[in-house]
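In the block that follows, a single chain appears as structure tokens, in the form predicted on its own.
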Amino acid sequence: MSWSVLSTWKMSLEGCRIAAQQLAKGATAADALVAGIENVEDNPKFCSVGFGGLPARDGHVYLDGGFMDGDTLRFGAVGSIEGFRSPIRIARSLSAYKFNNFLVGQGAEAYAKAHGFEARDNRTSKSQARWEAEKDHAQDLVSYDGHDTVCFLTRDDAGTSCAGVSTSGLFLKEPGRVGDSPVIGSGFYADSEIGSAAATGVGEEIMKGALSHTAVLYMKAGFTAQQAAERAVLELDAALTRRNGSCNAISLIAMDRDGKFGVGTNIVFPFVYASDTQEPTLYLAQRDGMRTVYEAVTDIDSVVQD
């Protein structure tokens, strides 16, 4: 297998396909990666992304993302950030440092201003309507609203294995709260010797297993992307179920180092997948008993993506 891409959820079709056309041109893990996601960051349509991400408790819109390149194993990450277009491309510019390669808040702010990046006001006249009419509720919301993590995992030609990942997190959350999505080990994951892998849903539950790395040394050990995506999110769910009584809304995808994917999840999970041997293809997973099974999706509209 020359190069493939995988991404969660219906938000990232046509990222999956910007990426898998740059990949088809040569280019590397990284950059199209960064333009998978960067397509869903900019789609006011998606709430739960970038451009349009539903607000905090406040009313503004915090972002967070994480890159990693899992040929260095250099990351980057930025939490709680406002006010700007791109955290995947800010994330992937801190990789290249030694140090200071996860910032959140101000600081965060202030190094993206510094470095030149684009800001943007991500709130939009439908987020915040949608804020304004929930805002005083928000003890009657279930703890999935509104919160998909759009997550990419690339290969290229020359086998480098890349993670990424941008999201809003959840709606109404607590100013200064971070989830999984940037936490390297917890939201993704990448080593090109082993291979990646990216979590969606409840970050309080996923932080709990460090979901994307255990999944990456289940393949360490042997298992193929898809063993090792429904043991590490399905494990996860006994173990938080028997302790707590349940346990929320987790997903996991996973690529090898030859770029086979594999998934896991404890609901009904969209994602999409796309190589060099097939078109980007949705597909839609779900839970049976200890496995996780997943069928390619013929109607497309049929899949509602909030």
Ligand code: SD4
Contents of the next structure:
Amino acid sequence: MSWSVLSTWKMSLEGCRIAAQQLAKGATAADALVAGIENVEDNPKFCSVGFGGLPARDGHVYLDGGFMDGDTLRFGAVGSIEGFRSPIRIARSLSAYKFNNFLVGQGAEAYAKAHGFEARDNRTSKSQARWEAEKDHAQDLVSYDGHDTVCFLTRDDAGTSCAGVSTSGLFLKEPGRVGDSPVIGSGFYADSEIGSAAATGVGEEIMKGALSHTAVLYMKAGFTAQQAAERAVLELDAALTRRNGSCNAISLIAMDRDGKFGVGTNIVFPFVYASDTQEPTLYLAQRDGMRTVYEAVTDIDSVVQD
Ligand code: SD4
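Form predicted on its own done, so how does the form predicted together with N-hydroxy-L-asparagine (SD4) look?
Entire complex below, previous chain first.
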């Protein structure tokens, strides 16, 4: 058996290293995934997840998170939650229940408080300054640039696959707006018998294709993780471009049940992979026709992370 970790954006490099170290010591896919994502949630340098996340139009930081266990297909998710440290921890805890797995807003906050999850004001002087400078451009779609979701896919030695995501969503979003990230099948999906996938980019596009579940279905149909990821992303890009004239940024990571990875994107997209035979490695992916190509980054400083 073997283990692997796949994660989105350069900001996940350290978290990937932490998850990899844990998996190497025999941690479960779920524990390693939460440790990896929490590292990103806690770092105020990364402006689109957790502490220091991007504010909504009203200046508040509302977070989304989702978790899925590929053995049981149980999932948990929170949407538009304010004032807590770790959406991924809360999402994971919700996956233990038979009902009420996806909570939003005040209900999610009441649950988190009642169950002792750590509170935190996720606003920072940096995120507030950015909000002050741009809040009057909320209707200008360019303002929606610079949002990145941290997604992790982990597979442990026992063959369990998990998927998890955490994000502040789009900058200057309407209060109450929830993107794809905490929506099972769109933002994340895991089935240990097939593989797992998770998405980042503009949620309103990703949800139109239920993108993560689509990629897992392609793996179920016999495509490799790479073929499944690029098909899911670039077919959706083509469908939306044909019908609506354009498709916003969408990217997806996928991992098959044996831990091999794939990536699909319609932008230039950094991601990180580690396994029992590979140190955490930052890659840069980009579109090439209806394919996605990628290569390992040699000069890590050359890749910018918001
Ligand atoms: C959202 N998908 O809320 C998230 C944002 C994101 O790269 O992933 N941006 O729509």
